[in-house]
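Take a look at this one chain, the form predicted on its own, written out in C-alpha coordinates.
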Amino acid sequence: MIITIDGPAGAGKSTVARALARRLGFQFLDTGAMYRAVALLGMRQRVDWERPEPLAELARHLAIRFVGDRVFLQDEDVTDAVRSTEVTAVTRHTADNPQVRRHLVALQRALAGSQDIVTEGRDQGTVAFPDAECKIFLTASAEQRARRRLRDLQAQGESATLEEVLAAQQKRDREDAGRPVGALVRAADAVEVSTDGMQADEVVDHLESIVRRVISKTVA
(Lines of atoms letter the chains of each structure in order from A and count residues from 1; the text may use other names and numbers.)
(Lines give C-alpha, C1' and ligand atoms only; values in the text may rest on other atoms or scores of the structure.)
Protein backbone atom coordinates (compact mmCIF):
# COMPACT_ATOMS: atom_id res chain seq x y z
CA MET A 1 0.00 0.00 0.00
CA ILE A 2 1.22 3.49 -0.85
CA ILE A 3 0.29 6.52 1.24
CA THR A 4 1.20 9.91 -0.21
CA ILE A 5 1.46 13.09 1.85
CA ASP A 6 1.81 16.28 -0.17
CA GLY A 7 1.65 19.88 0.96
CA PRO A 8 3.48 23.21 1.21
CA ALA A 9 6.81 23.76 2.94
CA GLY A 10 6.59 23.84 6.72
CA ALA A 11 3.32 21.96 7.00
CA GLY A 12 5.07 19.26 9.00
CA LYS A 13 5.00 16.59 6.29
CA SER A 14 8.35 14.98 7.08
CA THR A 15 7.78 14.79 10.82
CA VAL A 16 4.32 13.25 10.68
CA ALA A 17 5.10 11.04 7.68
CA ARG A 18 7.99 9.46 9.57
CA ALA A 19 5.86 8.95 12.66
CA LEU A 20 2.95 7.56 10.64
CA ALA A 21 5.25 5.10 8.87
CA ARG A 22 6.59 3.89 12.21
CA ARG A 23 3.08 3.37 13.60
CA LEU A 24 1.95 1.43 10.56
CA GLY A 25 5.16 -0.54 10.15
CA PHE A 26 5.62 1.00 6.69
CA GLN A 27 8.79 2.29 5.03
CA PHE A 28 9.26 6.08 4.83
CA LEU A 29 10.38 7.78 1.63
CA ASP A 30 11.66 11.35 2.03
CA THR A 31 11.50 12.65 -1.53
CA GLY A 32 12.33 16.21 -0.56
CA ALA A 33 15.68 15.00 0.72
CA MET A 34 16.38 13.56 -2.72
CA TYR A 35 16.04 16.92 -4.47
CA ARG A 36 18.04 18.54 -1.70
CA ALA A 37 20.75 15.92 -2.06
CA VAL A 38 21.17 16.73 -5.74
CA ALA A 39 21.35 20.42 -4.83
CA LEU A 40 23.99 19.67 -2.17
CA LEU A 41 26.10 17.80 -4.71
CA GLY A 42 25.64 20.67 -7.16
CA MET A 43 26.93 23.13 -4.57
CA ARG A 44 29.92 20.98 -3.82
CA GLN A 45 30.78 20.60 -7.48
CA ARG A 46 30.13 24.27 -8.18
CA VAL A 47 27.77 23.55 -11.06
CA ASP A 48 26.32 26.28 -13.23
CA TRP A 49 22.73 26.36 -11.96
CA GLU A 50 21.49 27.66 -15.30
CA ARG A 51 22.75 24.57 -17.14
CA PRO A 52 20.29 21.67 -16.70
CA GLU A 53 22.50 18.85 -17.98
CA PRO A 54 25.08 18.68 -15.15
CA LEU A 55 22.30 18.59 -12.54
CA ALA A 56 20.49 15.87 -14.48
CA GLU A 57 23.72 13.86 -14.54
CA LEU A 58 24.00 14.15 -10.75
CA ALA A 59 20.40 12.95 -10.37
CA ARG A 60 20.99 10.07 -12.78
CA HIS A 61 23.79 8.69 -10.62
CA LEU A 62 22.41 9.70 -7.22
CA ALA A 63 23.57 7.16 -4.62
CA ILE A 64 21.12 7.97 -1.86
CA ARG A 65 19.80 5.71 0.87
CA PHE A 66 17.63 6.12 3.93
CA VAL A 67 18.49 4.46 7.22
CA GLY A 68 15.82 5.15 9.79
CA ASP A 69 15.50 8.93 9.95
CA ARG A 70 18.95 9.52 8.45
CA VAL A 71 19.85 10.38 4.85
CA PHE A 72 23.08 9.07 3.35
CA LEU A 73 24.98 9.89 0.18
CA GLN A 74 27.26 6.89 -0.27
CA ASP A 75 28.48 6.48 3.33
CA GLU A 76 28.14 10.15 4.34
CA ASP A 77 25.31 11.18 6.65
CA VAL A 78 23.91 14.36 5.06
CA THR A 79 20.68 14.57 7.07
CA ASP A 80 21.47 18.01 8.48
CA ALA A 81 23.42 19.26 5.46
CA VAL A 82 20.48 18.86 3.06
CA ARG A 83 18.25 20.89 5.40
CA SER A 84 20.61 23.88 5.65
CA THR A 85 19.46 27.30 4.46
CA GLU A 86 22.17 27.28 1.77
CA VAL A 87 20.84 24.07 0.23
CA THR A 88 17.23 25.22 0.62
CA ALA A 89 18.06 28.36 -1.37
CA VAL A 90 19.28 26.43 -4.42
CA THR A 91 17.01 23.36 -4.33
CA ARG A 92 14.61 25.14 -6.70
CA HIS A 93 17.15 24.52 -9.47
CA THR A 94 16.80 20.77 -9.04
CA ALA A 95 13.04 20.90 -8.41
CA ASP A 96 12.47 22.92 -11.60
CA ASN A 97 14.68 20.73 -13.78
CA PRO A 98 12.47 18.34 -15.83
CA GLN A 99 15.32 15.88 -16.34
CA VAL A 100 16.13 15.80 -12.62
CA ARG A 101 12.48 15.24 -11.77
CA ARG A 102 12.17 12.45 -14.31
CA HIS A 103 15.20 10.62 -12.89
CA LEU A 104 14.13 11.11 -9.27
CA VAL A 105 10.51 10.07 -9.84
CA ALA A 106 11.81 6.88 -11.46
CA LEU A 107 14.12 6.39 -8.48
CA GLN A 108 11.24 6.99 -6.05
CA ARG A 109 9.15 4.34 -7.76
CA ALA A 110 12.08 1.93 -7.76
CA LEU A 111 12.73 2.53 -4.05
CA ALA A 112 9.04 1.99 -3.28
CA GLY A 113 8.85 -1.23 -5.27
CA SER A 114 6.13 -3.42 -3.85
CA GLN A 115 6.66 -2.23 -0.28
CA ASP A 116 4.14 -0.61 2.01
CA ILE A 117 5.37 2.99 2.12
CA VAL A 118 4.54 6.47 3.33
CA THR A 119 5.99 9.02 0.92
CA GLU A 120 5.91 12.79 1.27
CA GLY A 121 6.69 15.67 -1.04
CA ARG A 122 4.93 18.01 -3.40
CA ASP A 123 3.83 15.82 -6.30
CA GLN A 124 3.62 12.35 -4.81
CA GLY A 125 -0.12 11.93 -5.21
CA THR A 126 -0.28 13.64 -8.59
CA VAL A 127 2.87 12.58 -10.47
CA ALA A 128 5.00 9.98 -8.69
CA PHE A 129 2.20 7.74 -7.40
CA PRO A 130 -1.08 8.82 -9.02
CA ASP A 131 -2.62 5.41 -8.25
CA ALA A 132 -1.76 5.48 -4.53
CA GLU A 133 -4.45 3.94 -2.35
CA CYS A 134 -4.42 6.78 0.19
CA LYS A 135 -3.59 10.43 -0.56
CA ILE A 136 -3.34 13.21 2.00
CA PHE A 137 -2.76 16.93 1.45
CA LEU A 138 -1.26 18.42 4.60
CA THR A 139 -1.37 22.17 5.10
CA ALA A 140 -1.23 24.91 7.76
CA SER A 141 -1.36 28.69 7.99
CA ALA A 142 1.65 30.64 6.73
CA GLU A 143 2.68 31.82 10.20
CA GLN A 144 2.35 28.36 11.70
CA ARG A 145 4.54 26.90 8.97
CA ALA A 146 7.14 29.65 9.37
CA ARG A 147 7.37 29.07 13.12
CA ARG A 148 7.98 25.37 12.54
CA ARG A 149 10.72 26.10 10.02
CA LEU A 150 12.32 28.57 12.42
CA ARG A 151 12.41 25.94 15.17
CA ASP A 152 14.06 23.49 12.78
CA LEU A 153 16.73 26.04 11.83
CA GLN A 154 17.42 26.93 15.45
CA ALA A 155 17.75 23.22 16.30
CA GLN A 156 20.44 23.03 13.60
CA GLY A 157 22.28 25.98 15.14
CA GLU A 158 21.32 28.46 12.43
CA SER A 159 20.20 31.98 13.26
CA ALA A 160 17.18 33.60 11.62
CA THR A 161 14.18 35.72 12.49
CA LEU A 162 10.54 34.80 12.02
CA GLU A 163 10.21 37.64 9.49
CA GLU A 164 13.10 36.28 7.43
CA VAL A 165 11.74 32.76 7.48
CA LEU A 166 8.24 33.94 6.59
CA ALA A 167 9.52 35.99 3.63
CA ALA A 168 11.56 33.05 2.33
CA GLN A 169 8.57 30.76 2.75
CA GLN A 170 6.24 33.08 0.86
CA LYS A 171 8.74 33.17 -1.98
CA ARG A 172 8.95 29.40 -2.01
CA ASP A 173 5.16 29.06 -1.95
CA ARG A 174 4.94 31.20 -5.08
CA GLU A 175 7.68 29.18 -6.75
CA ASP A 176 6.11 25.84 -5.76
CA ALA A 177 2.71 26.81 -7.14
CA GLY A 178 4.16 28.10 -10.40
CA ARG A 179 6.73 25.42 -11.19
CA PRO A 180 6.67 24.21 -14.80
CA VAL A 181 7.01 20.61 -13.59
CA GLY A 182 5.95 19.06 -10.29
CA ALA A 183 3.96 22.07 -9.17
CA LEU A 184 2.26 21.87 -5.78
CA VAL A 185 -1.31 20.81 -6.53
CA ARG A 186 -3.72 18.91 -4.32
CA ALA A 187 -4.74 15.65 -5.96
CA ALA A 188 -8.48 15.54 -6.63
CA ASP A 189 -8.83 12.41 -4.49
CA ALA A 190 -6.62 13.61 -1.62
CA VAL A 191 -7.97 14.25 1.86
CA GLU A 192 -6.98 17.76 2.99
CA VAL A 193 -5.82 18.12 6.60
CA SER A 194 -4.96 21.42 8.28
CA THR A 195 -2.52 21.07 11.18
CA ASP A 196 -3.16 24.49 12.74
CA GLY A 197 -3.47 24.21 16.51
CA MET A 198 -2.52 20.55 16.51
CA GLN A 199 0.47 18.86 18.11
CA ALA A 200 2.45 16.40 15.99
CA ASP A 201 1.00 13.38 17.81
CA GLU A 202 -2.51 14.67 17.23
CA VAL A 203 -1.83 15.04 13.52
CA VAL A 204 -0.42 11.52 13.33
CA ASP A 205 -3.48 10.19 15.20
CA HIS A 206 -5.76 11.87 12.68
CA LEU A 207 -3.80 10.63 9.67
CA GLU A 208 -3.69 7.12 11.07
CA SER A 209 -7.48 7.13 11.42
CA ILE A 210 -7.77 8.16 7.75
CA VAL A 211 -5.43 5.37 6.67
CA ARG A 212 -7.17 2.77 8.82
CA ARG A 213 -10.49 3.66 7.21
CA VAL A 214 -8.97 3.19 3.76
CA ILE A 215 -7.47 -0.15 4.80
CA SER A 216 -10.78 -1.37 6.21
CA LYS A 217 -12.54 -0.50 2.96
CA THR A 218 -9.86 -2.30 0.98
CA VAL A 219 -10.18 -5.44 3.08
CA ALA A 220 -13.99 -5.38 3.10
Given for the second form:
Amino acid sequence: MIITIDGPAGAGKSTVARALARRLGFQFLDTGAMYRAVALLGMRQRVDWERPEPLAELARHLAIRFVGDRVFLQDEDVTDAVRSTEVTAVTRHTADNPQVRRHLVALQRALAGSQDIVTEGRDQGTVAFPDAECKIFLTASAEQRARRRLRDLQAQGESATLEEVLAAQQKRDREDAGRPVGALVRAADAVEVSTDGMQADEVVDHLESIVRRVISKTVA
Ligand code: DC
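Could I have the structure of this protein in the form predicted together with 2'-deoxycytidine-5'-monophosphate, to go alongside the form predicted on its own above?
To see the whole picture, the full complex is given below, headed by that same chain.
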Protein backbone atom coordinates (compact mmCIF):
# COMPACT_ATOMS: atom_id res chain seq x y z
CA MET A 1 0.00 0.00 0.00
CA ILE A 2 1.19 3.50 -0.83
CA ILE A 3 0.25 6.53 1.27
CA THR A 4 1.25 9.89 -0.17
CA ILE A 5 1.53 13.03 1.95
CA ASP A 6 1.98 16.25 0.00
CA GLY A 7 1.74 19.86 1.10
CA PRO A 8 3.60 23.13 1.51
CA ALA A 9 6.82 23.61 3.48
CA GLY A 10 6.35 23.71 7.24
CA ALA A 11 2.94 22.01 7.40
CA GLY A 12 4.58 19.34 9.57
CA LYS A 13 4.60 16.66 6.87
CA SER A 14 7.96 15.21 7.75
CA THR A 15 7.25 14.68 11.46
CA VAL A 16 3.78 13.21 11.01
CA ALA A 17 4.62 11.15 7.92
CA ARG A 18 7.52 9.56 9.80
CA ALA A 19 5.38 8.87 12.87
CA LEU A 20 2.54 7.49 10.75
CA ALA A 21 4.95 5.14 8.95
CA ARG A 22 6.28 3.92 12.30
CA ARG A 23 2.77 3.25 13.66
CA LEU A 24 1.72 1.33 10.57
CA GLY A 25 5.03 -0.52 10.22
CA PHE A 26 5.49 1.02 6.74
CA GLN A 27 8.71 2.32 5.14
CA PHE A 28 9.09 6.11 5.08
CA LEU A 29 10.34 8.04 2.06
CA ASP A 30 11.52 11.66 2.52
CA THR A 31 11.59 12.91 -1.08
CA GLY A 32 12.55 16.48 -0.11
CA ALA A 33 15.82 15.02 1.19
CA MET A 34 16.55 13.78 -2.35
CA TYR A 35 16.20 17.24 -3.93
CA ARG A 36 18.26 18.62 -1.06
CA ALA A 37 20.96 15.95 -1.48
CA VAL A 38 21.40 16.80 -5.18
CA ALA A 39 21.67 20.47 -4.19
CA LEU A 40 24.29 19.64 -1.54
CA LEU A 41 26.38 17.78 -4.11
CA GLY A 42 25.94 20.66 -6.58
CA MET A 43 27.12 23.12 -3.96
CA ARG A 44 30.17 21.02 -3.11
CA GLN A 45 31.06 20.59 -6.80
CA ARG A 46 30.46 24.29 -7.45
CA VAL A 47 28.16 23.56 -10.37
CA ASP A 48 26.85 26.37 -12.49
CA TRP A 49 23.22 26.48 -11.27
CA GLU A 50 22.08 27.86 -14.62
CA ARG A 51 23.22 24.71 -16.47
CA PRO A 52 20.65 21.88 -16.15
CA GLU A 53 22.81 18.93 -17.35
CA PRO A 54 25.38 18.66 -14.55
CA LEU A 55 22.58 18.68 -11.95
CA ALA A 56 20.66 16.04 -13.91
CA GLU A 57 23.81 13.85 -13.91
CA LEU A 58 24.13 14.21 -10.13
CA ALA A 59 20.49 13.12 -9.76
CA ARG A 60 20.94 10.21 -12.16
CA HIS A 61 23.77 8.75 -10.06
CA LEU A 62 22.47 9.75 -6.64
CA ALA A 63 23.73 7.20 -4.11
CA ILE A 64 21.22 8.08 -1.42
CA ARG A 65 20.29 5.72 1.41
CA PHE A 66 17.75 6.13 4.18
CA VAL A 67 18.74 4.37 7.39
CA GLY A 68 16.20 4.88 10.17
CA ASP A 69 15.83 8.64 10.54
CA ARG A 70 19.20 9.37 8.89
CA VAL A 71 20.06 10.22 5.27
CA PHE A 72 23.33 8.98 3.78
CA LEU A 73 25.21 9.82 0.57
CA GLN A 74 27.51 6.85 0.06
CA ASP A 75 28.75 6.39 3.65
CA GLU A 76 28.43 10.02 4.74
CA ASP A 77 25.61 11.00 7.09
CA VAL A 78 24.21 14.18 5.51
CA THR A 79 20.98 14.42 7.55
CA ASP A 80 21.87 17.80 9.05
CA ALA A 81 23.82 19.12 6.04
CA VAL A 82 20.84 18.75 3.68
CA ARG A 83 18.63 20.73 6.07
CA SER A 84 21.03 23.70 6.42
CA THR A 85 19.90 27.17 5.34
CA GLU A 86 22.55 27.22 2.57
CA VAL A 87 21.26 24.01 1.01
CA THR A 88 17.62 25.09 1.46
CA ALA A 89 18.40 28.27 -0.49
CA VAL A 90 19.77 26.44 -3.57
CA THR A 91 17.44 23.43 -3.62
CA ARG A 92 15.04 25.24 -5.97
CA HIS A 93 17.63 24.70 -8.73
CA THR A 94 17.20 20.96 -8.40
CA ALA A 95 13.44 21.01 -7.77
CA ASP A 96 12.86 23.25 -10.82
CA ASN A 97 14.94 21.03 -13.11
CA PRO A 98 12.64 18.68 -15.10
CA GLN A 99 15.47 16.16 -15.76
CA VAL A 100 16.38 16.03 -12.08
CA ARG A 101 12.70 15.47 -11.28
CA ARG A 102 12.46 12.67 -13.84
CA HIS A 103 15.46 10.83 -12.32
CA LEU A 104 14.30 11.34 -8.75
CA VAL A 105 10.72 10.23 -9.46
CA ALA A 106 12.16 7.05 -11.05
CA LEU A 107 14.34 6.55 -7.96
CA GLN A 108 11.33 7.10 -5.66
CA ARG A 109 9.36 4.41 -7.50
CA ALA A 110 12.35 2.05 -7.38
CA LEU A 111 12.86 2.63 -3.64
CA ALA A 112 9.15 2.05 -3.02
CA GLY A 113 9.21 -1.19 -5.01
CA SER A 114 6.37 -3.32 -3.81
CA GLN A 115 6.73 -2.31 -0.16
CA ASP A 116 4.15 -0.60 2.02
CA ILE A 117 5.30 3.01 2.20
CA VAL A 118 4.43 6.47 3.44
CA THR A 119 6.00 8.94 1.03
CA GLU A 120 6.19 12.66 1.62
CA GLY A 121 6.84 15.60 -0.75
CA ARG A 122 5.06 17.89 -3.19
CA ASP A 123 4.20 15.66 -6.16
CA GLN A 124 3.85 12.23 -4.62
CA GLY A 125 0.10 11.87 -5.11
CA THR A 126 0.07 13.64 -8.47
CA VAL A 127 3.22 12.59 -10.38
CA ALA A 128 5.22 9.92 -8.57
CA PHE A 129 2.35 7.69 -7.34
CA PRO A 130 -0.88 8.78 -9.06
CA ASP A 131 -2.45 5.37 -8.27
CA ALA A 132 -1.65 5.49 -4.54
CA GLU A 133 -4.42 3.99 -2.42
CA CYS A 134 -4.41 6.82 0.13
CA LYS A 135 -3.50 10.47 -0.54
CA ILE A 136 -3.26 13.22 2.06
CA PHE A 137 -2.76 16.93 1.40
CA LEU A 138 -1.42 18.49 4.60
CA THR A 139 -1.73 22.26 5.11
CA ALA A 140 -1.45 24.88 7.87
CA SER A 141 -1.60 28.68 8.06
CA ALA A 142 1.47 30.61 6.87
CA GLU A 143 2.25 31.79 10.41
CA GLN A 144 2.04 28.34 11.99
CA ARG A 145 4.26 26.93 9.27
CA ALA A 146 6.86 29.67 9.77
CA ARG A 147 6.86 29.20 13.56
CA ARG A 148 7.46 25.48 13.07
CA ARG A 149 10.35 26.12 10.67
CA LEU A 150 11.86 28.66 13.09
CA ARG A 151 11.76 26.09 15.91
CA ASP A 152 13.49 23.53 13.66
CA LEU A 153 16.21 26.03 12.70
CA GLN A 154 16.79 27.03 16.32
CA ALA A 155 17.04 23.37 17.30
CA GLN A 156 19.82 23.06 14.71
CA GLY A 157 21.62 26.05 16.29
CA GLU A 158 20.81 28.43 13.43
CA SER A 159 19.52 31.94 14.19
CA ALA A 160 16.72 33.67 12.28
CA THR A 161 13.72 35.91 12.99
CA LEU A 162 10.08 34.99 12.32
CA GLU A 163 9.94 37.74 9.66
CA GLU A 164 12.92 36.26 7.82
CA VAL A 165 11.45 32.77 7.94
CA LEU A 166 8.05 34.07 6.73
CA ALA A 167 9.67 35.91 3.79
CA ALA A 168 11.70 32.83 2.78
CA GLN A 169 8.58 30.66 3.10
CA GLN A 170 6.52 32.97 0.83
CA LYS A 171 9.27 32.72 -1.75
CA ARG A 172 9.32 28.89 -1.52
CA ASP A 173 5.51 28.72 -1.72
CA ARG A 174 5.63 30.73 -4.96
CA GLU A 175 8.38 28.47 -6.32
CA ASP A 176 6.51 25.27 -5.29
CA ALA A 177 3.27 26.45 -6.90
CA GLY A 178 4.85 27.90 -10.05
CA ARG A 179 7.16 25.00 -10.99
CA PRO A 180 6.40 23.88 -14.57
CA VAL A 181 6.92 20.18 -13.68
CA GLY A 182 5.93 18.69 -10.32
CA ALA A 183 4.22 21.84 -9.01
CA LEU A 184 2.51 21.62 -5.65
CA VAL A 185 -1.16 20.94 -6.33
CA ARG A 186 -3.65 18.89 -4.37
CA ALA A 187 -4.49 15.67 -6.18
CA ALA A 188 -8.21 15.57 -6.95
CA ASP A 189 -8.57 12.40 -4.82
CA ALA A 190 -6.46 13.62 -1.86
CA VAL A 191 -7.97 14.26 1.58
CA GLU A 192 -7.02 17.76 2.77
CA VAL A 193 -6.03 18.03 6.44
CA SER A 194 -5.21 21.33 8.15
CA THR A 195 -2.85 20.96 11.11
CA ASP A 196 -3.64 24.39 12.61
CA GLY A 197 -4.07 24.14 16.35
CA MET A 198 -3.29 20.43 16.43
CA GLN A 199 -0.42 18.69 18.17
CA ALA A 200 1.67 16.35 16.01
CA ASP A 201 0.29 13.22 17.71
CA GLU A 202 -3.30 14.42 17.15
CA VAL A 203 -2.51 14.84 13.44
CA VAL A 204 -0.99 11.34 13.34
CA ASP A 205 -4.13 9.92 15.07
CA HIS A 206 -6.30 11.64 12.48
CA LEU A 207 -4.21 10.42 9.52
CA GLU A 208 -4.14 6.91 10.95
CA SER A 209 -7.96 6.91 11.13
CA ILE A 210 -8.11 8.00 7.46
CA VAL A 211 -5.71 5.21 6.47
CA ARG A 212 -7.59 2.58 8.53
CA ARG A 213 -10.85 3.59 6.79
CA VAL A 214 -9.17 3.11 3.39
CA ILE A 215 -7.76 -0.27 4.48
CA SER A 216 -11.16 -1.49 5.74
CA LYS A 217 -12.82 -0.42 2.45
CA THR A 218 -10.11 -2.23 0.46
CA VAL A 219 -10.60 -5.42 2.48
CA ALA A 220 -14.43 -5.23 2.38
O1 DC B 1 10.04 19.17 1.94
P2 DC B 1 11.43 19.81 1.86
O3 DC B 1 11.47 21.19 2.45
O4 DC B 1 12.50 18.96 2.40
O5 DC B 1 11.71 19.98 0.29
C6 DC B 1 12.89 20.54 -0.21
C7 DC B 1 12.64 21.20 -1.54
O8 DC B 1 12.39 20.22 -2.54
C9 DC B 1 11.47 22.18 -1.60
O10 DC B 1 11.88 23.32 -2.31
C11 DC B 1 10.41 21.48 -2.39
C12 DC B 1 11.17 20.47 -3.19
N13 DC B 1 10.47 19.20 -3.35
C14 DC B 1 9.87 18.93 -4.55
O15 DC B 1 9.90 19.78 -5.44
N16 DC B 1 9.25 17.74 -4.74
C17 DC B 1 9.22 16.81 -3.77
N18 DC B 1 8.62 15.65 -3.97
C19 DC B 1 9.82 17.08 -2.52
C20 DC B 1 10.43 18.29 -2.33
